[in-house]
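Starting off, we have a lone chain in the form predicted alone, written out as structure tokens.
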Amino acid sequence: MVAPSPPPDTYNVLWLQAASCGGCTMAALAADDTGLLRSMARFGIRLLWHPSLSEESGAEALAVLEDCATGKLRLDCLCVEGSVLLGPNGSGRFQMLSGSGAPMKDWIARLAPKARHVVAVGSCAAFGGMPAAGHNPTDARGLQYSGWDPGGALGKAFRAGSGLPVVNIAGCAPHPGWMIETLAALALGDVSAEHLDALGRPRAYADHLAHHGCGRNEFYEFKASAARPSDRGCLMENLGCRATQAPGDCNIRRWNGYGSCTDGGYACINCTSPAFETPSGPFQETAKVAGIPVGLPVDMPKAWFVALAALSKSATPQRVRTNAHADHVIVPPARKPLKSP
């Protein structure tokens, strides 16, 4: 069955899942208040096929992919979720596309040059992510990066039909707003190289830090630190939070409108950066040298941070110090006494 030709004014997206847990799709389904498909439709984006959302399966699904690969069906954007497995020995046979007899890596290599834009959805597709952790027996890679190293499955020199490199919507999982906003901007022709940072992440969200807007900022400013995940204090000093280093606006536009990792008591693990899956120490613990965290804010000299931290701790109000070690407000802010009638 040959897929019908799309209207000329639609932006056609083909979504593949490589070595993925599916979490990026799960995140995308919560886009806006209308869901993924309606959010995309508002910008004229047509989903040609998605392995979890489309009705086509088996031969019908393969026909859509084949038509895109041969140019019969216009492919505006290839979205890949999950890292690309090149093993064993470069064969890619650790992940075969069911029913096709071909590795996923070969399908990606056929489809990517046909696409006007190629988008890596999530840090696995961008940099390798969790499947690339440890000794990486499957030779998992991102589309255009392997960790911090340019290259990946498509190679450093790859450019999509638009001339852009792979657009990396990094995150584990990425915020649904990042996905919809990026696809909408691509569909509208509003993305050029200057809109991407040095790692191909859209600057619309990567020019922020996860620390910005964090609900624990009062505790951060006074260096009133949590000792346990349930504490209200800052998670940086003891619990491994890397929000001051992590690109992302997830504490400005919260998930589902009201939540973030740090809101839930879970330290930021800098999931929008390469190699987040292999931190210098255990997750939820802060690596230190001589009592000073190894990971410090990226936009502040180390000496300044140490000096300000000492000053802040000496000036911490008792209210902030007490509440930092509790799971609810123990000491409320002082109130001015009511005036006598």
Given for the second form:
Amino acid sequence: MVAPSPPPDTYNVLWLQAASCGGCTMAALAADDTGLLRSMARFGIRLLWHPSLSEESGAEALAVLEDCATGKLRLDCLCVEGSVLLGPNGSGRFQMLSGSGAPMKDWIARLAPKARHVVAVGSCAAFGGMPAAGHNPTDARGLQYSGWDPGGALGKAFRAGSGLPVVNIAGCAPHPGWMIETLAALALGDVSAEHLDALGRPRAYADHLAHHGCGRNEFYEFKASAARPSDRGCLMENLGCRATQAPGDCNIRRWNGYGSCTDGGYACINCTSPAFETPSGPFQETAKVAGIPVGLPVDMPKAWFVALAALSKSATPQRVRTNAHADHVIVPPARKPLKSP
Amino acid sequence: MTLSSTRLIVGPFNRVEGDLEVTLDVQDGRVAEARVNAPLYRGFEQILLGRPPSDALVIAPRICGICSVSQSVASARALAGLGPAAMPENGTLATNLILACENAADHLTHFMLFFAPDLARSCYGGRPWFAAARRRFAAGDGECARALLPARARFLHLMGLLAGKWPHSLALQPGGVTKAVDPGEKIRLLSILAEFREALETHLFADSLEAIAALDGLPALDAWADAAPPEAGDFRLFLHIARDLDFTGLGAGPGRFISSGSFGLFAPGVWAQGASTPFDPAQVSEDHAHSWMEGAILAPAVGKTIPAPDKPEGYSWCKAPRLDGQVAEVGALARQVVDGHPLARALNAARPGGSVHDRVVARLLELARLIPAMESWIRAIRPAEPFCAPPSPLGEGAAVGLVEAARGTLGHWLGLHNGRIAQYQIVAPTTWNFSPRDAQGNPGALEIALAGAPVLPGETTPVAVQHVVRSFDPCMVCTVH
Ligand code: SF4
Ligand code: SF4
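Can you now output the form predicted in complex with its partner chain? The one shown was the form predicted alone.
Starting with the chain above, the whole complex follows.
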């Protein structure tokens, strides 16, 4: 079966799941509270094939892939979700594309040069992600990075048809808005090299820190810190929060209507960064040297941070100190006494 | 295709979660033998070794994007098994809500996005219901998904409120949850549930959830299906199509059902040959005879995961879990049959191995039962009382964390040594359902269910096979992990 030729004004996306958990797609399904397909259709984005959403299975699906690989179907964008597995021994057999007899890594290598844009959806596809943790048993790579190292499955020099490197919508899972907005901006022709950061992440969200807008900001200011799960205090000093270093606008926009990691009461694990899956210590504990967290905000002089922290700790209101160690407000803000009329 | 023996290799299988390939030996227009291959291996059990125990709460959920919460709960329960802390009542309620939200959303996703679109395929162009099926169920723009996908997204606001985000939350801890609920949030939770209930009652069921949950047997189900025009609700349309396509005669599995029990709402047990026995996780073993894995038959508590990609007898990365040496099926049908819901028991009495029809009905029945339970759990939350027990030091040793994911029983077998993870074995629902043959040559549940499925002349990806496969709601990313 040959897929019908798309109209010229659509932006054709082929979405493949490499070694993924499927979570990026699951997050995307809730985009804009309306769903992936509709929120993309608004921008003329059409899915040629998506493993969770398309009707075509088996031979019909392989025909779509084949037509993209041979250039019969115009491929505007190849989205890859999940890491590319090179193992065992470079064979790629840890992930075979079902029914095709070929490893997924070979399909990606065939398809990527045909695409105007190549997008890594999620930290797995961007940097290797969770499958690359520890000794990386499957030789998992990102499309253009292996952890912090440029290269990955497609190579350092790879450029898509547009001249752009792989666009890395890093995040585990990425916020649905990051996915839709990046794809829409690509479809509109709005993305050039300066819109990506040094690791290929869209600056639209990567120019923020996950820390911005966190509901625990007052506790952060006074270094009134949570000591155990469900405490309301700041999660940075003890519970492993890396939001002051993590790229992302996670606390400026909401996840699933109301949430964010830190508002949900747990640490930001810096899921938008390479190698987040292999921290130096336990995820939910803050690494410290001489009692001072090692992961301080990158652009703040350490001495100042320490001095300010000491000062603000000594100025912490009783209310903030008490509430930091409770799961609900114990001491409400003081109000001016009522005056009688 | 001739009517003699042929071999079909079918894949990629889309609208299943993850990667699946099925090899079919076809004889005289029917599947004679099926071999199920899970073609992706990621090595989570190896990655977990040597890590600090609490890291499992970050790593394990990332096995699966569609049931990450179930993975979180299983690992939190395994960790809790090594510490003395008891979870406060609010923690249990919030955990139940987060897990039930995932289960319910998964059941709906399966129906509207994964299963029903096959009913709108052009091969059914000649059936009287085709126009309706196309309008309601077509992949991409069917009315069912157009109405219910936004409803699902807004239902997942519960995750935003209670779990920070979905998928991949860290809110679920051994002692409870990291997010307390204040009085205003309690009301918002009830509003989220009310909105979701309304969407289900309007579009999916065209009836009250209570009416669906009260269906108590096959006559009641038939009467309900006939009580309104076929298009009155997506469930009713499914029942009409299922009748025409004889979905009750398609996809009989092994007839042994496992449930570890869930929420204190669905009872645990094993159901086979019309009788219930207790479920004992110590009877679980994994057989590697036809997996690309080293080793033989081991209980998960001592199991190993060492890939052997060149093993000649291997045809899948999936291991073959067996209960006391026997094949079993897990999932919503198993849970409802084991629990003893009258409709599920009636379905089981009629067809002990289950069918495509029975699996879909059980899933939607469970959805109808879950929402009212969730409403009662929200009302039971008591703001200002604790949601999480303080963490306590973990002992050395072994523990198992069991949970019912949407797709069935999930177990994490954990062993700690010197404060590090020394053993981590995961037996996921689809590992049960889509297991390869074992050393005795006994096929897995799907392999059994596929035998006899019709293959029409010219079909390369037989539609009946697709119905059977998707009736299990497979999650391949969990299967091998
Ligand atoms: S980036 Fe995270 S959510 Fe996406 S596939 Fe990888 S593990 Fe899953
Ligand atoms: S807050 Fe941190 S861990 Fe959470 S989504 Fe944002 S970057 Fe990832």
